[in-house]
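Take a look at this single chain, the form predicted on its own, given in structure tokens.
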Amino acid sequence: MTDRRRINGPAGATIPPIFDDQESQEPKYSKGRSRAPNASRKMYLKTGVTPSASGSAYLEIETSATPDVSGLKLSCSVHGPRSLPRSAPFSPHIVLSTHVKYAPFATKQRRGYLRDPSERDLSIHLETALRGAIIADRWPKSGVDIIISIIEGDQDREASKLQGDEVWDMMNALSGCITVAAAALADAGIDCVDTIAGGVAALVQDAGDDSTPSIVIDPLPSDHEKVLAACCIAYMPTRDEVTNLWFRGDLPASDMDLYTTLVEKGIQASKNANRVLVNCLSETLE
């Protein structure tokens, strides 16, 4: 149902027009990854940004070197644990509720005020990842709400239109959601078995038809000619456990070594994000 009291913005892109006297031609983008295949982008993580919430955190990932490519910006707030309403059935463990929502201006295609299927998928994957880390038995008959706002998406606003597919940006968004939610849970004082962080690895192909596909961590679609497949992993380093694994893309079913390598690279990316998470929590204690 449309909110008649709200003045909605344009449904399409909001990029200002650029006037050029030269003949119109297809825009050319400088492809190329400036980082090493095993290097992740720099992260900024801070807790306690929302005083009214039980716990909160803010995550920002370094912007790509390509012009007009935005960096990922996430804000997470945790409300609870609090007692369930009397009408709710008895639960011997904590009831976890996750809510992931893009800001209307976060991506090239303007988002609506109601959640779409992609945002619901992110919420389901986030809930699965966090459920394996929280010690749910310590909070019976209680509930906790985890609300994440994606302030700015991690995408090239022009290349996404040319590629016609923005599913690869969801992988980086999910890994960031897992990391920032773990920081917010720690800030709220909710007991967990271990710190958990998200990481992404992808099988990419650079410019040239004869180029050999390679596996990189923390990929950006704007840095590569084509992304063939990707996986997002939620990993707990101390317990050496994976709580969520999300594959997307086309991979040959017979090549099991390729699947294994992707998972190993995803775990390596999760460890890099976990170092940032541990340093942030250590600074909070000091």
Given for the second form:
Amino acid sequence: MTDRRRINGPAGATIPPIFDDQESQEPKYSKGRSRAPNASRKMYLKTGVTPSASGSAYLEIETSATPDVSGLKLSCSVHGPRSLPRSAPFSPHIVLSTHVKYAPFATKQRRGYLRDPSERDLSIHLETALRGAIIADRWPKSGVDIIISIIEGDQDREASKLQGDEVWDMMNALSGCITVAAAALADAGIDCVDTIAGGVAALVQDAGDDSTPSIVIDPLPSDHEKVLAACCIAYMPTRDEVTNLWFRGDLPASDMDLYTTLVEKGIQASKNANRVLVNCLSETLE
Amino acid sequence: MASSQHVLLSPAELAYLHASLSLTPPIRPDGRSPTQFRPLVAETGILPGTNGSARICFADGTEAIVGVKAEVERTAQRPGEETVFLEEGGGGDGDGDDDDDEEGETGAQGDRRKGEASWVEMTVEIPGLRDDDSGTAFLSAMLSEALLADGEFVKRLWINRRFHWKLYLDIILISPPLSYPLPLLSLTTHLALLSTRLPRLKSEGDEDPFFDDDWAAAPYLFPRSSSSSATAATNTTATKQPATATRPPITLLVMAFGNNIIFDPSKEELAVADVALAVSVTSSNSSSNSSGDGENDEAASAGGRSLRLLSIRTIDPPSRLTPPGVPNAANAAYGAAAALGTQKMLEARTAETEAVEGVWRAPRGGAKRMVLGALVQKTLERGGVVDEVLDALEGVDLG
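What would you give as the form predicted in complex with the partner chain, now that the form predicted on its own is on the page?
Next comes the full complex, and the chain you just saw is listed first.
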């Protein structure tokens, strides 16, 4: 589906120029991960940023690629619960609709104004994650819209080439989306069974030692030579339940332990995010 | 979304279905065993205008067609990498160097090939759904994710440093979606890719590609180990990598009811599922691209294949959207109206929180991680469903 309402640039693939200044003359090597394997990045979460919405939240995660530069920036607004239009068929549950949209300038490669398939895919993942958490039968005949704009993606802008790691960035974005949507839902006062938060764990191969791949929490693809597998998990700590599991990579099926550890680490990452979420929510209560 | 389309079952029917599926052993509405697939009819090479095609018809009447088309496309050159300029590639001196390199590095040929995810374009068409529907986008993302997950597949599309094949996979469901079409589409795509052939390359090095016009000489995209000698002789890819018998991925739908694990659910079964997962698996008999050689030897000696896990996605089960039943205690027709207003409210609240035997309630919350682990374990176990499906698909005549 093409965007016919706006005048867009030509579709041909051109590469943005890289200017030959002093800094970029030395080839940039990934410095490697500066955090411990079990440490998540710092996260800033605030609810109630959009007054006109019934609930809203803002999330920012630092990037460790370059210090003092923020990475992922997400803004989420929740509209509803409100009654469905008269034309809509009866629904015994709340009708959840999720929209995830990258801002056109959020990533290195410009995104169009219309949602592309990967954004639709993200919104389905988010819907799956949230539908398990919301107590949907308390609002029959009503609907809620959850709208997330990704203001800035989680990419290393210094790197000259596209590293083919957009997929792994998508996982980081999804885990942020889940956390920020949970905060916005709580701000809107929509009943949930538990606070839900997203976490990512990855099996990575580092540049220096090619001997053993290791599992890290909250990975930045630019920190590592290669990401072998990653999983994004939406987890509710009090109920000890997973509502969304998204795994991607290449693992031998005979090695179930590796997969299990990856999922466990993903749950741990989501517990880290949940601590931030609970702190933020209890701050607003005071 | 395609998985959450409306199921016309009453709460009583849903409760009955769920109860019978939670028994040990589970009783499925169509009498299948938990791991049994629906019978299917499959054929390949049905579309002469494509590079590869397949059609699968399930017994319940759902039918899908996949056509694979390939086009030669110029690879976008990125500055800073090993940029190839036309003069360099076409010049006599440079050309000679290139040829020498290739003869010297036939072993390292695999390392020089690289691919990008954008070389594969997949579209899914489901009747009754808009083409920008999120469910369709999710399905195509799931299928292409499995194909691209290991990064090995796109390397097969590499022609030389300047050109590559662009592969268009068009998946069309030609019947209305009577059940969640993921397994059907995945199996059809698998067969279509297996039957895909690309013209044999005649040019060398980084020249503009020039192909053999003899279609009979065209090698398969996925070279097979037990191929006929004529194919093997002309199959350039096969001679470079003799041991590889990797197959395209398959995606299976697995669900859990309590402690029961059920494969290939029908629409009614999916409507009462507690958890549903889509698990993508590929099989390789080669020992070149995997880390543990010992495991592969074991697998080879056991006569099996070594499976690799490519992707897992949670499917939002439509059971969350089903209407709940009303227990007798809260039902006005059974004397609940006699109670006082506040008491009735209280009872209604307990009805919301407590499960009553035989009264359907849409599942709330997620899945325990043990359940998820068991689902994946059961899918990947040796001699399990994946092996069965792959064995069955091997029986399909690839024309």
